[in-house]
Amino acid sequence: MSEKVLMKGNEAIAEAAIRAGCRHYFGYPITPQTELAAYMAKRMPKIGGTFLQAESEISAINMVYGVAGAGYRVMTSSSSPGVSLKQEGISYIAGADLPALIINVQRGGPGLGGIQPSQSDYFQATKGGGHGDYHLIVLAPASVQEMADLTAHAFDLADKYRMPTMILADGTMGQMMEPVSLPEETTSKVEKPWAVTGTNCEREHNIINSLYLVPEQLEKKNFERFEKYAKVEENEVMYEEYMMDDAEYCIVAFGIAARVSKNAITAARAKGIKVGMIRPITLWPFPKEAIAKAADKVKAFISVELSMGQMIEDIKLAEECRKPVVLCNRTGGMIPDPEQILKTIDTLIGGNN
């Protein structure tokens, strides 16, 4: 790891992508997430690498699909409604099993909404945004070290599974300033001999492609597909616990959420309150195991949330009812304070007693 640099959560996933290998770029402008862009402007064609302002969101999602096809290291970015145009390329990457990596520095909506940071993305994140059965793995980072370490785990990620990955950060990480200690360069070359590279009259033709127009052939692939993130789930969950090894109340949070909400825990514990919390770092995979744990010794759950309540419904699912689960939120670019999520342990433990 190199010395700690001052950096924009946003340079930070840029500059990381580079180190890991990642020299080919195609985006649109969009706050909260345009300094990303950039910055890859910037430091691209001084490292033989290609920065490409599309014409629209659609245009960047499918030049990525044509590199991600050629076996190359390549990213884009975008914010709320523009990785929401984005999302027919990518359930076309998804479709034809290519690795590449979408950031998305969410803000609030729905439609235009507002510049300041949401959460509000997580169901078309975790659940599909685009048509048909696939899964990206979404990794939420929490401070501008994760946005880095994360934006070289989620290239190998992708490599590793040939799939999408998702950095799915809010607002106040990509515009948040923190020192970083940034990744050395990667040098190693992952193997692709399924790219469309030319053959050289040496080998049959590669072919990427989405389309299966026999049905039996389309299912195979279908669950052929769904082992893999079987495996994905079974391999490359990530979450943190903090203060749960005495907790009588999980909060769960991710992003900027788990920050603050480990300033109400403090303030819990100070009047005699066991909170604790786990964070989901893969908000897909979502850690449905340590949830369920959880739920053997908990009295109840808090959800901290940007949002109306997207990331409840998967608590609920991973600690099958068997305690309660309350929300605490904020929406439209609000953010909770350790006050209201405080007050929301104090309601519940009132209900609890």
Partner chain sequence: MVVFDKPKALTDAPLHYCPGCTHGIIHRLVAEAIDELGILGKTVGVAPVGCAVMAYDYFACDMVEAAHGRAPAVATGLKRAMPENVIFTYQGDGDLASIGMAETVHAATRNENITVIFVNNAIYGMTGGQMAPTSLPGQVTQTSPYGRDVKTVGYPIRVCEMLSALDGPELIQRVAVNNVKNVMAAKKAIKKAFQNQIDGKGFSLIEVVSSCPTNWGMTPSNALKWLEENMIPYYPLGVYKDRSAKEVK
Contents of the next structure:
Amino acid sequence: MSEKVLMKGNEAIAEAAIRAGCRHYFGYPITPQTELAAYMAKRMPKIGGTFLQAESEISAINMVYGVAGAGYRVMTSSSSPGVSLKQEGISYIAGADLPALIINVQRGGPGLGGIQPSQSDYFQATKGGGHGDYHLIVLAPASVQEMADLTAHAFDLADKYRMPTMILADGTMGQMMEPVSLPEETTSKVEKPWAVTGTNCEREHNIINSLYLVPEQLEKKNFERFEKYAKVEENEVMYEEYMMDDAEYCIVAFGIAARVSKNAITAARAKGIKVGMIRPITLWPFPKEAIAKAADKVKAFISVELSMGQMIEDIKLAEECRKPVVLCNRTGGMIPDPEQILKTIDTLIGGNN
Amino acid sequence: MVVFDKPKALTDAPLHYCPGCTHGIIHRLVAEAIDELGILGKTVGVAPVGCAVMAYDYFACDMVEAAHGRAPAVATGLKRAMPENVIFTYQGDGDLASIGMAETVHAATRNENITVIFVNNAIYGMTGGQMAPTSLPGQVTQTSPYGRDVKTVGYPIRVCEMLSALDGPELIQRVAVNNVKNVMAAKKAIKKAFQNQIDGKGFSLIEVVSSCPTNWGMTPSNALKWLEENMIPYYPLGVYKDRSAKEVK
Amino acid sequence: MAKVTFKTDICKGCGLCIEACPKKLLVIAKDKINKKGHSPAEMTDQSKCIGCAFCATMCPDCVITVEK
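Same protein, different form: I have the form predicted on its own, so give me the form predicted in complex with the partner chain.
Full assembly next; the chain just shown is listed first.
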């Protein structure tokens, strides 16, 4: 790990991507991820890489598809409305089993929504997003340090499993400045014999494709892909447990919501209420087992989200409705404060007594 | 001595195209250009969505299947990652001039160093004969059953004329495959479009006016006559832009 | 002497080669059906073939090989 530098979250992602061997970036301007593209525009030409401002998000993700097909590390970044546009390409990338990284620095929606932070693309990110049966590995950083670390990790996971990965951040994560130790320089450790680099007239031609007109073949392909997803679920779940040893109430929160929740936990514990937190770092695969285990001992879960309540459904599924799960949320670019979380806990205690 | 045989850049897979469909001729011309330039080993093709969707099975080079209209963006990614490789797209009129118009125009204006083969047969073939951006005024299709009414759906798009207004592209040329003479001229143009890429000259698009006997409802030979009498007058053949030429028509 | 060979199995009987032949030497063999169910094109008089390859130039399916 290098010396700490002060960076914005968006810039930390960009620099971490470069250090992970990414030399190709395609994007389209949108708030609140602009610093990321600006960073790439400055750096890429100096290191022999590609920065290209595409004509649309759709084009950008298809340029990503091209580079990924050639076997090189590649990324694009956007914010919610732009990520909606990318869904076509993301589905093709998933369907062609290509590694690529997509960054979503979320803002409020639906529609044009607003430009303030949000987590309301949770469903879109974790359930597929585009058409067809597929998943992305979705990583949710809660600090500028994690913006950098998870970017490097996301490239490794993408290569390892030949699938698209996503950093699901939000406007605060993108804009905030914190000291960060940037990851070491690396590059892909995985051979890519499937890449379309030219046959050199020495092998059969490679084809990057997601079309299978014979339904038996498409079904088989989907089954195989879901076997791969099962391995991801088995091996790649990441989460943080915070003060869960003696917790009677369990907050589940990711990203900025988890940071606010930590303050609420400190305040609750000062009042003698035993609150802890499970912070999913991978939103897909979701830390189901950790939640299920917590359900054995806590009285209730509080899902703290910057949305109308999306992750709450996964919490209920994971703990199989054994304990109540309540929502503590703000939306549209608003952020819950510790007082609101405390109030939710107070109401829960009142309700339970 | 063999004077004419199937080019090496085509695989042995039998083409799925309808009898008399000129896609087969155009595939062969692309393959001949690849063979003659000796670039089979470093060429990567991008197939469209449309009748030529399975072109990835027919070309012996590495291939990528793109989403509908996105081939120039995919080719941009490939070329930026592998500037030493030769990248071409093969697209129909719906793919290139309707859903993929933005990708086409911007790849052209960037002078992206790729080769684009644009097959214009004035109809959506794969989906059963719907009106295309290049369907002629009055042309009857499944979705213009009373003939293309320019008052309500507008006029056909002349891609070469439009793109040649841009400063970016290197070569914009329209050819046809309705007879031997035109096929030979088409071959020359396609080969030049690949040579331009090898020479680093930039975006070269060859529009190939072609036929769709099945969806036009004609015999293959009548379709070629219809092409000559109706398509070529609306889509005149020629070089629309050639930045390297001293004199441009 | 010129010689044209047809890969009859992959011929779709579209007839574009017939139109292209300057000597009008090609016909559709109406009495034959290949395994794709098409009546293929065939040469009527090999001795008159001039090996111009016009037929092969217009063939969409690479059915025809021309030798000289």
